[in-house]
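The form predicted on its own is given below as one chain in structure tokens.
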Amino acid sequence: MGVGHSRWATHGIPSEENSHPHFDCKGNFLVVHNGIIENYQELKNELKQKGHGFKSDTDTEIIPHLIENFAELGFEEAVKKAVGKLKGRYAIVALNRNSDKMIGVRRGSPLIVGVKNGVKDSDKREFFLASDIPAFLDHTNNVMYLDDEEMVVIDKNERSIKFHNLERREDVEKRLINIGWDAGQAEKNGFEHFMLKEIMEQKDTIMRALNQDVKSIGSMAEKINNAFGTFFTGCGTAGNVCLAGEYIFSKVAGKHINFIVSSEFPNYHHFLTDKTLLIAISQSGETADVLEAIEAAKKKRVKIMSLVNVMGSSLDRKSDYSFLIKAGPEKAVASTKAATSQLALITLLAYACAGKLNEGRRLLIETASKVNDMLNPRYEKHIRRLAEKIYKKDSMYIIGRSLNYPMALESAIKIQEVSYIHAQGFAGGELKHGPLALIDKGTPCIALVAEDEVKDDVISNAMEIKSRGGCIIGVAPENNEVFDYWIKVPDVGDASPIVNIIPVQILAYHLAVLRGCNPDYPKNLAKSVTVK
């Protein structure tokens, strides 16, 4: 029995003093914690007045001291009393040196129980607590989910587990769910990094995303068509997918769907009614800002539809309608295969709303086939040669129009987060309104081009950059004289965002490796952003 925590610095600098676990005064109670305790300063002052001493600058350290304050009530009751004083979002795991119990509590931040040998042999039963399934996937894929305001108590001697709802003050039963992933999916399988493995898996994952129940797709299309106001919401990469969805629905289905980044969504509650539909997108299903957005929506009785990768995640369970994108575990912090699966499913829904579901399926199946052809060693080598030419550059810029403007934004995120090169994405038409001032001789600029109605405009924008000394990298179905370096992509019509982002994912990966960065685990970032 033990605990550990890879700490993401929120309060206090990353240091040994601030690392977890944290202890009470006597060293009897220890806690690891994910989240933010909003009233920690007030509680810390109260505890200091009672004689408690602190060794760190973290908000976490107040929790074991609070438990110590109620120690005479027994371990379980002391934890209940302690968390009752906390404000904010958290997942907590606590141990007591004088007890054979491990206790976990959740409010807002994810906490998942893994159960090994849970059905066949209770004498050999093992339990795991983590914020994400891949943490224990080597041991089990059978899980039980905590909901908000719930506590789990694991007894080492009894090899037993029980769940308690803190609000209702009663024990609750939990289902054991097999999430269908296996440990092999979360291994590198001969690849140097997870990021490259997951990029290459897009040969299969796009097709898996399309493997949806036709009746469910039709039913959701009808709900989208009948909603009085529909919104997309997501963060980071999922947010860029949402923005692409806004364009796709406009072009394919003639529907106006608003995208609002999740951290800002609660500010739009004035527009929400019980006839509104919110489509939330998240790889993990545990993104704090996304969950807060749907909480704000539910207060107005808005119906929630989600596109999510993790079965049984908070977003999956809190949604009225949910589609699994079926990308499998994504270990690298930078999202690749999940993003294209999300794009494929959004495109399919847009075609369904237009009454063209079969046409959309044919387009996307063809796209998946062409992605399979793209992802070969020769293609990757061609992109690596480009990376070798530009990896020492300090800044890069990406332009796109229409469906590929959101992919310009997503390209910038990919390059930023894994290679640490300053990268920015722009709508091509915005260049004259400021960005051209950033162009110097040799500045790398990626132009995302599709065979569509804005192709000539994007090429013209690339000309503007080149005339000021920029080096143009064309991601396009056909070569053009303006390109200094051409990366070929297939012509797939309205599915162009899917094929145009993939070569930039590969470029970002090789830029990171050449610059000595770890593309799987970028500094200052986490895979699942479970704190605000």
The other form holds:
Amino acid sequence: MGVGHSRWATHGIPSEENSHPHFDCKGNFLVVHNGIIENYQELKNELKQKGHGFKSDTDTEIIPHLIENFAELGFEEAVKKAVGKLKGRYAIVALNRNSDKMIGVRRGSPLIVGVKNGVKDSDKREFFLASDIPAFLDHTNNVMYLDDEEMVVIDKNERSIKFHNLERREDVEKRLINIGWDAGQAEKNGFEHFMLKEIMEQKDTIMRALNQDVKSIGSMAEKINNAFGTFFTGCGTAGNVCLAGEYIFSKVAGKHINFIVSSEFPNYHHFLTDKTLLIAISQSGETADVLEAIEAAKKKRVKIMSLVNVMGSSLDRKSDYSFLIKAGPEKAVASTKAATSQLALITLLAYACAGKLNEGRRLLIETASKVNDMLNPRYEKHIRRLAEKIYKKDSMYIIGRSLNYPMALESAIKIQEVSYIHAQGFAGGELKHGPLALIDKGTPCIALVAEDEVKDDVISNAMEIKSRGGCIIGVAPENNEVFDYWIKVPDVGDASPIVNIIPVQILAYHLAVLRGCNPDYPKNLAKSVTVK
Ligand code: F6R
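Beyond the form predicted on its own, can we have the form predicted in complex with fructose -6-phosphate (F6R)?
Whole complex next, starting from this chain.
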């Protein structure tokens, strides 16, 4: 039995003292923890008064001390009593030096059990507890999911596993689920970084996202059409996909859907009724802000539809209707293939809502095939050459309009998070209201262009930037005299966000590598953001 943990710092700086696991006074109980204990200060003061000493600035350290406090009840009961005192969202794993048991508890943050060698082969059974499946995918793809308020007790000697619901105070049975991913999918397969591997996988993943049951697409479209008030919610990249979805639904299906970023969604509760539909988009299905948004919606009896990548994730299980985007494990922190799969599925749903499912499917299959053509070594080299010209710049700006405005925002996230270059995306029309003041001689500005009704306006905005010294990088189906550097993308009509974001993903990747940054592990960020 052993534990290890990489913590995204919430309390105290990243340091040895603040690293997990944390121990009780005698070093008998140890705990690793994901999430935030909201009442830790109050509990810490109580424990200090009882004579407990603390070595770290973390909220986590109170948990082993609380277990120690109840130690005479036995390990399992002591953990139950200790977590009964905690407020907040968390997943913990606890060990006791004097016991052969490992105990996990989940409330709000993900905790998944991996089971190796199948349930019947009890002699050889091995168990893994992790917050995300790729952590143990090298060993097994058979999983059991803990729900909130559940505890799992793994006994090393008996090779047994037991689940207990802490609210109902009863043991519960769990199904063993094969998630269908294999370890090879979570390997680099010859690529230097996961990010580049995942960008290249878009040759297949977009097509996989489209492979949905026609009947369920039809019935989801009907639910969207019949809802009275529909919202999109998501965070970061998934949020940008939601905003693109807002435009796509408006343009393709004539349907008004509001995008509200998940961390703000609870503030919109006044507008929710039992006829509202909330469409949540998330790669991991574990983002705390998204889960809070759907909890706020559920309180108003809103129906939840979700687009997720991780089967069995909290969002998948808590949704009334859920679509898997089938992108396979996404390991790099920067979301790439999941984003284009989400875009493909949202576009398909918009066409289905407009009663034009076949037309939408044809467009997206053609888009997937054009993405396959784009992602060749020559294309990548062309973008790498651009990265070599601009990688020492401090700032970059990206403009787009209509469907490509959200992609300007997404381009900025991609560049910021992996290369640490200051990047900002704007709606082309907003430039004159402030951002133009930021343009200096040679400032790189990307214009995302499609063959659509706003093309001329974006080109005019690019001209405005150029007139003030900016260097224009055009991502567009056709070259234009305003472009200093042209990256060609196919003309795919309403699917343009998919093809326009891909070259920027490649550019962000090469900017990171040229600046000596590891694009797979950006500083200060986590793949699944399981804290508020
Ligand atoms: C950026 C990125 C993040 C995520 C966000 C939501 O590249 O990966 O902005 O998109 O944290 O994550 P999910 O989609 O897992 O809910």
